[in-house]
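Coming up is one lone chain in structure tokens, specifically the form predicted alone.
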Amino acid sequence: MNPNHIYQVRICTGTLCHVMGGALLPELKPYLPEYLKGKVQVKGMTCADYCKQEDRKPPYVLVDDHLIESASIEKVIAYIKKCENHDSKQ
């Protein structure tokens, strides 16, 4: 991946992932290390219908195209910073 890739973070808004976490997921930001500030955008997306599917829990974060379930702002962080040294490896 570049050095340059800008993490694109889509935190779902419909009501379920809403009252089961979601609306906690937004202040992101603030939380991420310096090195990471720069190079996340978070946007909310349209429900994408994951709670249709029964094996899924909710909250749900596409971070990129990979999909977070249960998400909360350390499970993000932890995947974006798991990205990142992948990468640096490379």
Given for the second form:
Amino acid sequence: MNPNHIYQVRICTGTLCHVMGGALLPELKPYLPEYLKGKVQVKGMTCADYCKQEDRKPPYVLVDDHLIESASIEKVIAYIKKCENHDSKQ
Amino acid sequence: MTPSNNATLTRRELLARICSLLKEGRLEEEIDRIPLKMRPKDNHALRCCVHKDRAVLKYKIMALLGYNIDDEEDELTSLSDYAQKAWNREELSPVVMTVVDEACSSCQKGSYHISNMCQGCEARPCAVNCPKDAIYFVNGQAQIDHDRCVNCGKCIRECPFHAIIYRPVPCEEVCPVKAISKDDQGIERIDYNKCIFCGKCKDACPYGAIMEKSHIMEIFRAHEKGQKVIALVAPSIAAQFRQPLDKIYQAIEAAGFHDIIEVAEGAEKTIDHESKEWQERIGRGQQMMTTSCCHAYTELVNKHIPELKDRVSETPSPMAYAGRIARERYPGATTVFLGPCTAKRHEAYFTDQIDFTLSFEELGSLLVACEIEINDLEGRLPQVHASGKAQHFAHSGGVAGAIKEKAGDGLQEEIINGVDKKAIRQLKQYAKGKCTANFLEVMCCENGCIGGVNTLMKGRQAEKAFHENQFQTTDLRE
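For comparison with the form predicted alone, produce the structure of the form predicted in complex with its partner chain.
To see the whole picture, the full complex is given below, headed by that same chain.
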């Protein structure tokens, strides 16, 4: 992956994700470690119907095109870190 | 606790499922399947086994249907039977909370423990300073003799390695008035002679064992019977979602409410009346008057600081005034108070103008069940949109600020932002006449109602949303 890659984090701001544990997610930015701060763009998105299945696991966050279920700030950051480490090893 | 924890999410999911079934008219048919769907067999059990998990959910559902857990008839009575009886129920009860004994894990009594961080040092200040000689050493590590220990906490302060930990009982720890304690079985029981309905225990329990008895059945029934159901919405609503206030109001209407009356409209009347009352009382030579809008606080005064009673304002709360407005505007309609507060459920029971209560957390689940996307709505403000200072009642300092503006500069305020054991000691001093201010505002929850126990957002984000959403309605933005 391009070392200048900017991770596009899109947080569902739909009603269900907000009520079912996602209320804090849009505050993600301050929790990013220093070395990731310039590399992540955080945006909201309207409901993309991920929650319409029977065994739904809200809240949902997209990092680029990877979907994170039962998302938490920690989970999102851990995923981005994993991508970074993977890149640096290549 | 932060709202992102599984006990909170379980409660919200349960209520969302109940509301969905109510909407579809399939509650009695399907309600017994909810525990099975939420705790399927192949899943890892949270407790000893999946059957226990399901039993806990069953009792939590009973609370959401509005029952005391003590109302259980026998273990074979199905949720479907309870749902049917709840649907036909005529009476509410002033007991607003219930302890799900099956979920209460009977946390052991709060106690001190020595961890393996203990280095068995030469100084051994834990043992030297223990007044009960309760610390002894095995293989060079300190141990506590729990028969002797009196939980004084001296050892924890002395240990240079921070090797001693205190394991609390979370609900007992947060209760400011010692109203919750264990029965002979180790299950927590609430003493309603002491309880001020602040709801802090409910928020603190890591097992979600303390539940508010929901009025959701009553609200759906009123709707089903074709009654107009009016939402009286507390101003702290602005701190629950990230969308502007007018969109939130429209979402509430879309969930089946005929119209919205802002409780802040009632607060305007509270401001008028309470500022006059303050002037009168101070004119009569009374040293200080204290607020009456927080019901947990007035319960605190009634049950624990009766010496302060004669200084509590007699002005009705914004909710009570909003109820009167609703009765005038919509005679014969059903009135529902929407707020972040456990205590208001109790106040509402004794307020003729308020029929039912729906917490903001319950509202969240209702919106989920109705599949209402707040983002997609255009936004609509109610016919009367109250002033900023009335909306600010939701925030600590808001009441004092509004009364001061009306009553004039002679008013010197003192503000107690959140009631805990320390604040109660301070209030007892004030009751003895040791308050230098002449107007005392007390809110039981930290930050005021926006820090309430039934909120969807907490802390800094709630604060931010409250200030951003409140006035920047979409109408104004355009």
